[in-house]
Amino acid sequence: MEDIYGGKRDVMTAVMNRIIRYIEANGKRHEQETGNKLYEHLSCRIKSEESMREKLARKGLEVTAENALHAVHDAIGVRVVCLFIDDVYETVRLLKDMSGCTVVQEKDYIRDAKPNGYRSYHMILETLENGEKYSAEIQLRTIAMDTWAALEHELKYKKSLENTELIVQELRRCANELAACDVSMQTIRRIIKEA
């Protein structure tokens, strides 16, 4: 079989690590600056074989390694996980300044939830590399929020459930709260910083 990239996974990779090494810079100068992390950790990862073949099917997409880096925009992922709120939109506002890289998709699920309650800020990041476009998508949220996807996602992938009805509202309704923590510790923290 083969590969579903067509040989670019060393560009990909390439263009990967220098989102993170870029996202790594900014927040080693931002900690010097401020004395605060910029974000709690990283993850990065390029979409597995079997899992590009699957969502371009599903897409209804050719399955070609043409579709695979062009038609969908997510081949190459990277989660960004903050402290606080304003360090994901001080993140958001750094990648739109990222040499090389332009800005082509933003959806900011944080000020506006998705119906399930998933907040998350995700922009698609596009570079050159040899006269080729590769896309990125970064997400970036909180610690909150990337602990109420993980359990959604582990609970949504659970056959054969009953009362899924219940289940989304009370999924719904911890999201709800956890954002309210996320509101209350942002705002605990300015009350510090003006002290």
Given for the second form:
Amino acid sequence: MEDIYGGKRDVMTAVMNRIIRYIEANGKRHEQETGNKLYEHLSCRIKSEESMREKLARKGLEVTAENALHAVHDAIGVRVVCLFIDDVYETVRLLKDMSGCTVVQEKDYIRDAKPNGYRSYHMILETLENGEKYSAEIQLRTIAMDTWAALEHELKYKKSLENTELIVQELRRCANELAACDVSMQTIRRIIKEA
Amino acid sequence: MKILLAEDENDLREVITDYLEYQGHTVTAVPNGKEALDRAGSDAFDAMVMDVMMPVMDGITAMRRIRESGNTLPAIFLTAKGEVSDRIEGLDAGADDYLTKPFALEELHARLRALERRRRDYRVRTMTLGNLELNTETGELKAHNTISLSQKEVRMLSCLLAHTDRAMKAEELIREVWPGEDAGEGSVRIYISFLQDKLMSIHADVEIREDEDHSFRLQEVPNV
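Would you mind giving the form predicted together with its partner chain, to go alongside the form predicted on its own above?
Up next: the whole complex, starting with the chain shown before.
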């Protein structure tokens, strides 16, 4: 079976590393300037052969390298997990300033949470590498949002679960309580800073 | 109504039970405070009528323990004495009302009805302003998004929601949020900050404004 990315993996890895290096460099500078970590951790991946094929098929797209690279935008994925909501927005601001990259899409699910309670900031960056266009999806969130998303992911792939409706409802309540904590901690942080 | 009655005098217990059952209520009658405490913990009632002087455990102790368990059931206690201190102790232990023996059964019934009415009125669950909805029971605050509020935040916001026609002074909010506690204007300001950030995070078209005289009001912001 032919590689779903048509032999472009090395270039994709180079694009991914460029984004990571940019975030790391800015994180270091932010820490030197403020004494606070910009983010708690950073992770990245190239979407697996299997899930990319599954995604294209699910979207009714032909399973080709062209579609894997251009019709969907998350072949390259980067996740930034921050301590506080403000740090998420600061990282978003920095990514918008990254030279050679254009933000082509932004979704602020922190301000507009998904109905199930999902909160994160999503952006799609576009960049040229070896004269070809590549896009990467960046997900930014707080640790609380990350924990929630991990649990929701487990729920999504669990087929045999009783009382699903109740669990979903309780999970949504957790999302609201975690959001409340994130916002309260932001408020406390501001009060401390201003004191 | 499902009523829990604690009275050690057999005759009186029977008379009250018969009368209230005749009026269409269900009565669980027990002879002392200890049994009342047990039943209040194991069954759900709509109201409680409790004698003060009882063997095994007196009514005031039972009332206090029932309240300590988190039970907010409307309660009337019966006292044979006309002692003011007795009535104060009973009310402070958590009773909502009292009757001095001898009393008219019709009056007991009327007071039970009044308590039930009041409890119903207090059970306002949702308060709204603009696109903002506060569920005072679950603490869920909803506008464009939803977020949870702490108990103190719920109390402060529902107080502001109940008085949107005027500004609330810090002392008024303190009385509402920290009843009987030693809280200052600084505490009010911290909780106002919590609420302001939460209102913003859910895109409420409502905001808390501080007036020049350090009073606070909740008002709609047209087309943010």
